[in-house]
Structures are given as structure tokens and as C-alpha cells.
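Given next, in C-alpha cells, is a single chain: the form predicted on its own.
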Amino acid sequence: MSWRSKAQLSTMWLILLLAVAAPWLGMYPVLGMRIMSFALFACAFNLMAGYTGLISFGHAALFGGAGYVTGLALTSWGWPTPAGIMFGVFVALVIGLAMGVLAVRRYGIYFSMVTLALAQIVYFYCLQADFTGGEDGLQGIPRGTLFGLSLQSDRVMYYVMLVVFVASWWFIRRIVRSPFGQILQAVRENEPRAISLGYRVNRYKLGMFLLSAGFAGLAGAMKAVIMGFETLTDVHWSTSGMVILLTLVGGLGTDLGPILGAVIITVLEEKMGAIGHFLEHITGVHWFASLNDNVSMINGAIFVLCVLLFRRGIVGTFNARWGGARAASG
């Protein structure tokens, strides 16, 4: 193994540990599971966008979609919780396929702006549909049982999270791996290369489309369940910009990229209150005491330091400068 392989082994390593030991080191488990359902979600955004070259702005009808069926799943028709997550992971895969056939044989913004625009049509018709409760949501979604445990535990409810989103991580990791993922990492690079050389590539782009559809789905299914409720945040375009933050500030293209931009920005939009205080009690600034009503501005700021100081992502970046001072060193 190269020394970046066993670094990024013991760093994986590290961070499972450190998940695993989170709500007996006095992490809030529901937190941690929010962590875990965005840091899901981007990475499934990553797979399509770092990976193929193709930003969707329209990942928030896959993931919103995906929640407000589960939870119709869960309250109104009375399935078992296994099966409400795997039908909303369905409803997504098929607005994937709608999105992924119109959109894939477009190119740049083009295809971005067509992604907008039928994710906008999700959002108009949960706005107006009698299931989802409109501006109120969908309330009371219940948790229920997995296999026969209850899943009422916070605590158990996390560990089962976490064990969905390592699977779902390692899975998405063989595919970027796979003969497939290189075919398409090569369709990012050059593009008509690749069809010189035999390659369908609107297949290859809209097989990815519907793995990230799925995966973006599952993070949604899960959050729904673990929070309750389904409001039109999920679906509203915002959650498809929010998105694209977390995994342009963790990394783009990076395996551990998303993870860190979804711990970066959901624990600053949670605590935001708190760090606004502790930095006016040290520094005497009132203004401080505001910042839990200006999350947006913060990340918005942060995004601006990242574009300025780390072109390709914490993670990206680190990854670059790293490697190459190893090499001179080496």
C-alpha cells in the first residue's frame, strides 16, 4: 500500500471510532444523525458531480421526494419501516430516471438548469398535495421496528443510521472504483475521447444519475424517520444549493470530502447559537449574540474562504499539498 492508502485507512478507521464512540462521548444522537443523513446525501451528490463532471440543482426532489413517500409509507398505509425506506428509495430512483432522461444529453449549465427546473416541478406539486400537508408538513411519521427492535432509542436509531451510511459509503466508494466509475472519470475528462472510443456515454451518465438518485433517496428516507416529520425545506431548491456547499467545502471528488462538509455546516446551523454566545463572552462584541439568526451569511462566508483558500475543498486541497510534499521530500 502507497503512504496516501494507509493514510486514508487509518484516518476511515479513526473516524468509525470516533462514530461509534460519539453518544457515550456526550454527542446529542439525534445531531449525530443528522450529520450522518446530509453527509449521506452529499456524498451521493458527490458520486454524480465529483466524479462525472454533471451539478444537478435539483438533488433536493430526490432526497425531499424520497421522505415525504416514507412517510406516507409509515403513517398512512401502516408498512413496516424497512419497507417505507426502500419505497421512498424507489420514488426517488424513478424522478432520477425522469430527471436523468431529459438531462443527460445536456451539457453544462444546461443540464443543471433542466435539473432545477423539474426538481421545482417535486416542489410545486408537495406544495399543493393533500399528503403532504402542505406549509404545515407531514407530522408524526413513526419510526417503528427493524427486524424486531425498536427503533423509539435515540441511541438505537443511531447506530442503526450509522450502520446504513457505512455500507452506503463503502458501496458508493467500490463503485467510484469499479471499471464503471473509471469509464465515467474519464467522461469527465474528455468527453468526446470517450465516445471515440466506443463508449455510450449517456448510458454510463444516466446509470450514475440513478445510483446518486438512490443513494440521495436512502439519506432522505432516513432523515424523514429519524426526525418525525417532512417539510418542504427538503424539496425547496435551497436543499439542492445547500448540498453543493457541503461538498464543495469538504472536497469535491474526495472520499472524506462530503463527510467533513456535512459535519462543518449542520453543526454550525445547530450550534450556531451557542458559539455566537461563547465568542461575545471572550471577546465582548454583542454582534455575536446574532449570529444564530444569520446562519446563512456564515455559510456563505465560509463558502467564499473555501473558493479563496482551498480551490479544491479542505479535503482537496490538504490531499494536494500533502502528496506533494511527500514526493519533493521523497
Given for the second form:
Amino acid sequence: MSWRSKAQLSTMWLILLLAVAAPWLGMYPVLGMRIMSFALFACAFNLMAGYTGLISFGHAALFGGAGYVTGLALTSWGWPTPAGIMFGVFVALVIGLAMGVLAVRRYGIYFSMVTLALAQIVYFYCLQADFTGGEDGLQGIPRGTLFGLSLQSDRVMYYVMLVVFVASWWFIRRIVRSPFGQILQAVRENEPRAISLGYRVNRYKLGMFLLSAGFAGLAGAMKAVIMGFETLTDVHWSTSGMVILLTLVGGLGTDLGPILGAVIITVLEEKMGAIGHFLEHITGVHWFASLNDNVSMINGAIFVLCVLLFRRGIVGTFNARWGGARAASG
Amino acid sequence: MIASQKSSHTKASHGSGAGAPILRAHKLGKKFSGFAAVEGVDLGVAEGSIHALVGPNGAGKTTCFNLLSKFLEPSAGDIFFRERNITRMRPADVARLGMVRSFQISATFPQMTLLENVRVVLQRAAGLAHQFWMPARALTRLDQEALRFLDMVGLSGQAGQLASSLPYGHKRALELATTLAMDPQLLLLDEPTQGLGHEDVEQVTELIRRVAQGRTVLMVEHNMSVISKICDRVTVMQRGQVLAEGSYDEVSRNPEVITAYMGDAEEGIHA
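The structure above corresponds to the form predicted on its own; please provide the structure of the form predicted together with the partner chain.
First the chain shown before, then all remaining chains and molecules of the complex.
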């Protein structure tokens, strides 16, 4: 084992240890769970974007769509929590199949446009449908129980989410390195050659899109259960934009990048008020106090800096500089 | 797999074009928004032969090649592989029939190792291509066979290197190794010696001669010395149509062919 894989492994254990200890170190568990659901969402997005090169601009439909149907199953139908979550994943797969079939034949901006257009259909459906509560959102989703264990306590819910997240992350990592992942790498590196070797590349891309949709749905379903509500924000195109931002800032096509991106952006959004007040305090510039209202501006600035200074994202740049030849996969 | 396919590949047997052609084009045509890049091309590639497609720039060789390998949809005509009409088939399916093409620029998977480059091909035959739940080590059972193909082109020593680190000539050799791993019956080579240095040209030519044992090769090629050395039959194209066909000696003496290549220059001299 090279020093790099050792370093990577120790980083992973360190992150896991921190995540396990976080609620006892004074972190608000709900913030932790929010971060994890966005991180899982970003990992799912990265599975498609990072390993096929196709940037979906419609992942919000999978994330929010799953959140809504999980909420519906738990509130109106009284389903048990695991069944509701699985139903959310199933619906995300169905939406993903419809999107994927139409989109994987396209490349670049056209792929993004097709996914965006289809996601907007889902958005307007959610806006109009009765069960979503329209502008008010779907409120009062019960957390219920998991194998007899009540999920009411934030700490219990936190650890359940942690297990779901770590297991999903591990599985996603395995997919990337699997025989299937190997074919997708070949398709990404030289598609015409992969075709000439007898691979029906669109099927492989569709397969990856479905896997990505499934995990995006899982993230959305978990978020609905955790927060107890589901709103239009999660199916809005800006959520699709956000997941692109998270992944690009962290590092597209890396294992840890999406997690890092989710931590940075979510914490910044959450703590922007406090940061603004702190900056106002030390500089005396009153404008800083209004930072909290301008979160999207800060996100934009981060995005611009990221594109200008470290195009491969934080983890990608780190790997390229210190990671050796196969940096992209780390 | 390869060794067992020893065949009676001799110059005499296939130069005559006896037997049904392995690949046949009938009145093949392709128009690009009105411009006929290829028109009414009839072509037969005899089984076991090395067949070259030549012609001056813009003659339609590459378009013709892309049509035959199904990377372009023809606007007219039919293509038969072993007398089976493949005109409307998808390129990946044509490859599965045993007709594998190469590309003008070397076609490797740059960020994968040499071993992985060949293994990707073996994965399909071994049914190890869609298992997203399996760990990476599931693929190691294909390593032995992949190394064997790398050995055929003299690259087994660099199996662990990334393909992008190879010099150009070796990339072409790696490409041949991956193509061979497909166990193709018909190889379509698009300018295999393009961009190679003098020594590499000889090596790649020798390699083509070797891999053509028991197979059929159709190649687009500019280098006449390569053609004269290894090709059994030559088809000359001009302005999207077939100008002449025959052995290298016949074709190179054909006055029309000479005019096509030297045309304007000679007219200039006579004028």
C-alpha cells in the first residue's frame, strides 16, 4: 500500500471519528444531518458527473421528488419509515429512468438542458399537485421508528443517518472501482474506442444515471424524514445548481470532494450570520451584518474563486499536487 | 485463442479473391448536406486478405471507412458482413460480430494502465462488464490473459504504466493488442502508420502482417511502401468513387491512377 492510499485511509478514519464524536463535541445534530444529506446528494451527483463527464442539471427532481413521496407515504398512508424511504428511492429511480433514457444520448450542454427541462416538469407538477401542499410545503412528516427504535431523538436519528451515509459512500466508492466502473472510465476517456470494442455505451451511461438517481433519492428521502417537512426548494432548479457547486468546490470525480464541498457550503450558509457579525465587529463595516441575507452572493464568490484558482476543486487540486499520477481517482 | 487460429494464410490463396468476400459494399453512398462524399462505391474484401483503400486527399476514403465500420449512416447502398446485411446495425453490434476498427489518432484509454486497457476488452467476453456491486479485485482473474496480448506486441513489461506515458509508436502497438483481444475476424485499420517515425513504421507494418495471420484486414493507408509490402489488394478512390482495383503492381501502373495522384502536375508539364 502506497503512502498515499495510507494517507487517504487515515483521512477517512479521521473524518469518520469526527462525525461519530460530533454530537458530543457540541455540534447541533440537525446541522450534521443536513450536511450528511447534502453530502450524500453530492456523492450521488458526482457518481454521474465525475465518472461519465455528463453534468446533470436536473438532480433536484430526484432529490426533492423522493422527499415528497417519502413524506406522502409517512404522513398520509402511515407507512413505516424504512418502507417510506425505500418508496422514495424507487420513485427517484423511476424519474431517473425517464430522464436518463432521454438524456444519455446527448452530450455536454445538451445533456444538461434535457435534464433541466425534465426536472422543471417535476417542479411544476409538485407546485400544482395537492399532496405537496404547494407553496406551503408538506409539513409534519413523522420520523417514526426503525426496527422498534424511536427516531424522535436527534441523536438517534443522527447516528442512523451516519450509518446510512457511510454505507452509501462506501458503496458508491466501490461502484467507481467495480468492473462496471472500469467500463465507464473507458467510455469517459475514449467513447468512440469503447464503441468500437463492442460496448453499447448509452446503456452504461443509463445504468450510472440510475445508480446516481437512486442515491440522490435516498438523500432526499432521508432529508425529509430528518427535517420533518418537504418544500419546493428541494425540487427547484437552484438545488440542482447547488449540488453542482458543492461537488465542484470539493472536487469533481474524487471520493471525498463532495463531502468536503457539502461541509463547507452548508456550514457557511448556516453560520453566515455569525461570520457577518464577527466581521462587522472587527472591521467596523456595517455592511458585513447583511451577509446573512446574501448567502447566494457568497456562494457565487466561492464558485468564481474555485473556478479561477483551483479548477479541480479542493480535493482534486490537493491530489494533483501531492497525489501522484492517478490523482483523479483519489 | 490466437495460436489456435493458424490458417492457410498465403499470398497465393487470397490474391485471387476467390470465395465470398467477408465484407462487401453495394452502391454505397454518403451525402453531407448535398455534397456527395462517397457515391456508388462497390467494394469486396476477400477473406484472409490484406486490402488497402488509397486515394488522394478528399477522395472519400475516411468517409467510406466510417460507413463500413458503421460510425456513419450511409445515405444509399448496402453493406454485407459475411453476406449478412449490416447496413442498419449499431456500431457496437457490428464490433460484436467480429469487425473491429481502429482510429486515425491512436485510440487508447490514456488514464488507464496498459493492463487495464486490454482488460476492458476481455471484460465483455468474460461477462464482467456490468457488475457495479463487485470489488475491483474481481477483475484480476483476467490479468493473465491480458498480459498475453500485451506480450504479443512486446509491451508486457510496461503493463502497470498508464497508457498516456507511452511513446506514440507504442500506443499504436497497445491499440493493436486491445483490438486483438477482441478476437476479430476483420480488422479495419484507419491509417495505422500515420504520424509514426521511420523505425516505428517498419515495426507496426511487421505487427500488422503478424496479426493478419488467419484474419482479414482492410486499411486506409497513405504510405505506399507499406502497401507494396503487405497488401494483397488495393482499391483506389477518387472524388468519392472507385477509380481502380487490383494488386499493388497493377494499380501502380494504371495510367488513370497515376494521373489521379500526379494529375495537375503532369498537365502543368505538358501544357
